[in-house]
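The chain below stands alone, shown as structure tokens; this is the form predicted alone.
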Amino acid sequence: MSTLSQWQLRAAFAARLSEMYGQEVPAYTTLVDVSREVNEDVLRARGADAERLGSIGRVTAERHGAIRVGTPRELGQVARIFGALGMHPVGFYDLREAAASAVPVVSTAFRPVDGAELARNPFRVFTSMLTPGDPRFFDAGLRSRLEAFLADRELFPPELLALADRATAGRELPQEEAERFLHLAVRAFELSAEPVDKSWYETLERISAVAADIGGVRSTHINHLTPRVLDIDELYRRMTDRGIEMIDTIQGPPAWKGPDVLLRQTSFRALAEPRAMRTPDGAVISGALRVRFGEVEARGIALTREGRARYEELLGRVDERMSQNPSASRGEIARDVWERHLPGSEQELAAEGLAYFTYHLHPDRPRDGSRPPTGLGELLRQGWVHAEPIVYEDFLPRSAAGIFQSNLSGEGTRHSDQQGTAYDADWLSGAIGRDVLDPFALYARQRNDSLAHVAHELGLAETLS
């Protein structure tokens, strides 16, 4: 009997989820089509350089999804489903602190972590969990009602979870079981036709539209599905030309003449989708909710901790200059700040220890019998090794919050005089029963493994750093 390995399950799930979401949100299909057109044009114009951060095959297939759940129990179940696909929780994001609007969630991202697995299929899912215990958003009475509502629902059927555990244990599933698993998994993230309790939803919506989307319904759904594009500024122009309303900005680093770093994101605005609503007298009426939008991303080079500190510093400089001149173009100010304070080439980023690269023996390295230098800088300068950038596989809290905020219908309510409930990666690890991995450690391991290999091949006594 044929079987499907975890990466094949992951690829099939990503493709089927994309097909389902395109049927539910037709504008998403437009976004995918325009992304493909832009990528093809960039590839023609830039040749091999366009694939510096991933082959065109990988970029075209790449997606990240976003879902929202209500409790640690539900998040633990999500971890089991994505664990079956070879995806692990990476990074901790606190969107409560990153948004001006009320966004009472903490998040992680499930993704492959091995380089070969990422190359096969880099599907990732940004997963947010509601924080009912945070008194800045929920008073004691509403918290009690919300927690009771969440405890009473079942997002994922036991059969799906059992198949997920089997796939995780065996690292594969027989064809028939794989088909059943994929069917149940995709269905779990479809938009439910069950009527929404109008009064309960509106109660939560006054606190936060995100809270209502999570805790105001008895199911979950894919919130957005994100293709990757090689020129996000061109995509923004083309989507606008097609009459699709985009959010006001592209989140993340500015467009500039230097290397692409981290992550840039934008989206079309959340659409009013028809939903059945149940009124307090029991009648079912037709309504509409704006909770789902079409996001697109452009990925750059992963930054080291020092590089991220520099990035945060530059954001602060931009914020300060914007406060002094509110009518100025944020994009132009950011571009000027970047060009003044961030290295303008990959070589400089590597030399200053601001970005992650893997290192490889140069095929045209010296062959005259001379001994190689012992320092990485000289090995690069003299042509013994070359550096390949490591693509950033993760997310930015401020950018994620900015996308959420740009698609909300209102600011919501936050009582900033209250003390917020503390959450961190260790808490989240305990809550879901598996380690939330540190993305910096994952990138550093890729870099260090490549340096150890280079040192061994060149016969150097010590590992390079």
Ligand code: OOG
The other form holds:
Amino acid sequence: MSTLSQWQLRAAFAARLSEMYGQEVPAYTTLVDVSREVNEDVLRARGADAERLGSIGRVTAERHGAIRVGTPRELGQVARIFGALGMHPVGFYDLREAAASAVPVVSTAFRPVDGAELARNPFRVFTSMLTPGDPRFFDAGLRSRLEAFLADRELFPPELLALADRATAGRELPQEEAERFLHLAVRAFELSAEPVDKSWYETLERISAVAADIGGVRSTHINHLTPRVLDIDELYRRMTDRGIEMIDTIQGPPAWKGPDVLLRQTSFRALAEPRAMRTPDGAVISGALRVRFGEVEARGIALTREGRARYEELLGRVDERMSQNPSASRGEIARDVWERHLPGSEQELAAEGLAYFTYHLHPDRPRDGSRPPTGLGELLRQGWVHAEPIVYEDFLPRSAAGIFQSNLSGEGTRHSDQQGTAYDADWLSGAIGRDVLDPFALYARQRNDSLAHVAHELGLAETLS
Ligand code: OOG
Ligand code: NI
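Go ahead and give the structure of the form predicted in complex with the named molecule, now that the form predicted alone is out.
Below: every chain and molecule of the assembly, starting with the one above.
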């Protein structure tokens, strides 16, 4: 009997989710089509260089999703489902701090972690969890109502969770069970037709539209699915030409002549979707909610901690210059700041320790019997070894907050005089019963593994760093 391995389950889940979301939100299909057109054009124009940060096969299939849940228990169940797909929690994002509007959530991202798995299918899901215990947003009364509401709902049927555990334990599922698992998993993220309790939803909406989307309904749903594009500026122009209203900016690094680093993202505005509502007198009426949107992203090279600190510093410089000159174009100011303060080539990023690369023996390395130099710098300079950039697989808190925020109509309510509840990656690990991994450690491991391999192949006694 045939079976599906974890990566095959992951790829199938991503494809089916995409098909389902395209039916629910047709504008998403437009975004996917335009992304594919742009990618084909870039590949034609730039050739092999366009595939430096991932093969065209990987990039075309590549998506991230975003989902939102209410409790550590629900997040633990999500971890079981994604664990079955070979996706692990990576990184901790505190959007309560990063957003100006009320976004009472903390988040992580579920994704494959090793190079071979990422190359097979890099599907990742940005997963946010509500923080009812944060008194800046919820008073004691609302907190207990919200917690009771969340405790009483079931997002994922026991059969789905049992199949997930089985896939994790065996690292695969037989065909028939795989089919059932995929069916139940996709269904768990469909928009529910069950009427929304209008007054409860509105109570939460006064605090935060995100709180209402999560805690105002008895089910969950995929919030958006994001294709990857090789030229996001061109994508933005083409979507605008088609009359689709995009948010004002592209989040993240500016367009500039140096290497692409980290992540650039933009989105179109949330669309009004019809939703059944139950009014306090019990009548069911047809209403509309605006929560789901389309997003697209371009990915660049992963930065080291030092590189990331530089990135944050540059954002600060851009903010400062914008505050001195509010009518200036943020994109132009950012470009200017970047050209002054960030190295303009991969070689310099590597030499300054700002970005992650893997290292490989050069096919044209000297073969005249000469002994290789022992330092990495010399190995690169003398053509023994070449460097390949590691693509950034994670998210950026400020961009994520910007994406949340640009799709909220109101600011919501936040009592800044209250002390916020502190959460961090360790707390989250404990709450969901599995380690939330450190993204920097994962990139460093990829780099170090490649260096160990090179040193071994060249017969070098000492480790390269
Ligand atoms: C998640 C927003 C963050 C991203 O790509 O940064 C995000 C959400 O809206 O639930 O998806
Ligand atoms: Ni997103």
